[in-house]
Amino acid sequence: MQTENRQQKVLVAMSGGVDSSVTAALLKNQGYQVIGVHMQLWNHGDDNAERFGSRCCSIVDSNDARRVCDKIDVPYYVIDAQDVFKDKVVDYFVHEYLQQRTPNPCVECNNSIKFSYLFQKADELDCEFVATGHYSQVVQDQAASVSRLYKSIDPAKDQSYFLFGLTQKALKKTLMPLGGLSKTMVRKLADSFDLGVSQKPDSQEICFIGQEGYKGFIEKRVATTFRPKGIIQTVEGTIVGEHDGLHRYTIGQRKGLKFTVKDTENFFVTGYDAANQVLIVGPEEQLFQKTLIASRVNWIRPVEELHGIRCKAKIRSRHDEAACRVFQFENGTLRVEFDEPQRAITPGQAIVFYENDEVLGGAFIDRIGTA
């Protein structure tokens, strides 16, 4: 194995955490020529080590990545992608909330930033592969001439949901060696390689959001004119309270609602009337829907049948997969019909399709309904 890989160069995305560090060490041990690359996406300021220690993109992370590369004796580079990250991910994040959509910035970052930049850098450095510490599995199906993406064997760490935007071209050059390992085993490997990061906490939350939370983050960047207050009412039109801006609420939310009438303690956000800046609420049963429309579709596994594809789907990263049928229109949009009603289908979130453990593809939810 080592002899076979010795002439193959691989660019490893180094976040500074335990997962990417073990990825680099494993591939070096297997005989690959490893090059470590750290992407600087966001500047948290001078106090980021203290305030953002459990999030990526901090100075601590960059230093840890450099130390690991020194330890395993491989080259190390830093890519400054802050401008494009702000344009493609941060501004998108803010804009989506102002359009009453709940974005998933990690999906957008993978689609628009990380893999795009990594493959560009890999070409510059004459690397045949790009490797990441994602908990997913890439399998090259030589018989079918198809690259396949599968879930991790560790269901608690599986990240396949966030990777549905990868193309066949990208997957043919991608390695994800941690997909066949548990997190416990990865930490043990970090110890055995003496990388100094085996007990480092996993990254949490959204990397560019600090103590102010996402609401404060948005409000520092958008004038009050574009996030006006308004009323809360039921779907029948009864006014039951006031809200502080529609960007502060997402489908299925109950916490933080300001009601002015009784018998609303079990009401949830069920929708918006954006034209009139009205927040719609109702009992939990109104959250359950069976049909949605999605766009910006990417099929990882080539799909020939455009009508009535049977599979399972997740409507958010921590959602249980649910059986459904998928119809694709000529314009590329999808209609997804679930066998059973799903709770809190949320515009802006990704919907990802699976057949057993294989990722078929995914899209972004536009709205609830059939057309």
Contents of the next structure:
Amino acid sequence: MQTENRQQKVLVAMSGGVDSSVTAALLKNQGYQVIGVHMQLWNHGDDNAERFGSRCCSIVDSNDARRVCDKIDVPYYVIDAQDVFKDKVVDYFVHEYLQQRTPNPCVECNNSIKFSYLFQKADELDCEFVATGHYSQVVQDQAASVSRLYKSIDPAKDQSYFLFGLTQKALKKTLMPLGGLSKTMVRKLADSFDLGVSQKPDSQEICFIGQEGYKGFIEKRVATTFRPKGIIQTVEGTIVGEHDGLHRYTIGQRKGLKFTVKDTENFFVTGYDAANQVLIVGPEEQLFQKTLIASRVNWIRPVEELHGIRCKAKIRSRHDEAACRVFQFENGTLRVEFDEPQRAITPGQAIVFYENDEVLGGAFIDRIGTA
Amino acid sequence: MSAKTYLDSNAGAPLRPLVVEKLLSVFAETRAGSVLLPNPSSIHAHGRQAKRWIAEAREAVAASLGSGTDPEQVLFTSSGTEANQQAIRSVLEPALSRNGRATKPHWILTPVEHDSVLQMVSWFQEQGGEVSYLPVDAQGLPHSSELENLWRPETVLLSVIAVNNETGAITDLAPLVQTVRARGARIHVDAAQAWGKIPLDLKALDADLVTFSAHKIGALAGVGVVWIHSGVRMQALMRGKQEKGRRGGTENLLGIISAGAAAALVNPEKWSEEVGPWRDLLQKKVVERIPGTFVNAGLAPRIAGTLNLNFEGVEGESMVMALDLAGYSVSSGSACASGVVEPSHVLMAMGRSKSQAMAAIRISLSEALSEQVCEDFVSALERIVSKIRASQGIGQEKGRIRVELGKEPQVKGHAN
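Provide the structure of the form predicted together with the partner chain, given the form predicted alone shown above.
And the full complex, kicking off with our chain again.
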């Protein structure tokens, strides 16, 4: 296999972190012709200079990636993806919150940036493959002539949830060499390759949100007219408090709610009445629901049965997958019925379907319930 | 990996062999067995020797700038950037304090200046000055007739690039100098790319401040030059006794010696005869073989070594990367600190879109090529352009795109 791959050109998406650095070094060792590419996605401005190093988007990260490429002796380029990132990821992120949806920008970034914009660049540079440092496994199933996507062998690091939007076209050209490794092993490899990044912390938060937090980020960009204050009600219509703009609350949230009446300490956000800018709260049991409607579905590979697919689903990245049945309507909308009620089904989040360790596909949650 | 071909001499020309020889001879002279670089400010024999080398370099530089140029008018700095910024501040700073708050001093410059000049715009505006841009035509050249519209009683300085570093276009300086002179203001000429490439006669030109950069003529990087018209007072950016108090800091001895050695070798006519035919051949082959080629500033008078190209339907930063992967070092726009390619402000001022301005490539030669290199390069370019076009959805099905040299491409409808 390795000899077969000799001198095939692969563009490695390099953030400057441990994972993508090890990805590049592994592929270089396997005989690929590696080209390191760092995407400049966002300019953090002067406010976050201390955290991000400087005015430009992560010069420190770009320099780390450059050092790794020098170390393994491969060419390195930085490409400007700021316009497309702002358009496809940041603006989407803000708009979703203004529509009382809780977005997942990493999913959108994978769909629109890493596995589309970057693929375009790879094609222009005549690369056969694009590699990323995701903890997920791509398998080319020759027998069935499909590409399949599987979870990482390291359940703590598995990133397959964020990758459900990958198409067959993209998967055929994708390498994710870390899918079969644990994070511990990857750090060890970084050390043994002497890449100088083995101790860099994992990135945790949304990359373009600085110290102001997501609420501050949205409020800096959107006039108060579009995010008015309003009242908090129970589902029965009892007014129990006031809110500071619906974008500040997500379903299942308890912290930060300002109640004006008693016996509300166990209330959670359960929904919104967007037309009246009302926040709906209630006791925890109201958070548990069995059905949801989702759209913008992507099936990674053809699914066996389009009516009533039995599988498991995750409704957010840190959710224990639950058994369900998926019905697909002709317009592409999905109705998902869980065997057991699930806590805090949240519009805007992705629902991702699994069959054992294989990712079947996913969609974006639109509504709780069957309507 | 095959050998790399360097086609980026406007960024930094190769060291000339005679310059290297000169530097090695300095080592031999200073002290046998080990390398000694004396401080030119020292009064002892070693110091005097170093001072003499600098004086010789100054004379050689002055001689290369035209007949009857006084070496005392030559100021050495650390770079072309420093030379430009010191020249600009020397005129603008006194104007700011002279005018006080009553009127705002006014600076005119073109939008196609080098970044080291453009960087001073925000500084000047922060200090209370006002800035106007002298428009350029589609070839990137400014015209003195346009100065009339912009001129104010408060105008104190015009900054203009003599030869554009990206396109090689040559500005007609004389009418600009005359207009500015007639109005009693000062003119600063950034001639970094003109040195050694077009004949210079600074005395006849009669500009106030003219700046140069030594590594563009095959000397070491780290030396800039300001030629100062008599009567123009310089402001020191760094205070110190060196350079007659106009530029503090121990002199870059090796750099300055190399600048003198390279200056002694400049011969614009000979260089143009040697390099020009190769640039013309490259251009001819590219235009003939790659449909939809657009030669930026192709209708302007250009220095011999520079060729700036756009290809219809090719956008973004991939060109320079793909050429690098194929073994050719050319440049495009400029890069910011993180390494991201920024669209060329020069081409945008000439009417290119942002993504076209990112896709342009600049080929710049300092010496003759071979037939083989020329042919191989054009073949690689041909292959890369069709690959990127196919990838960006501009296929061959459109047929040959005919473009006249220097005219806008006739085929419309590419992305953006």
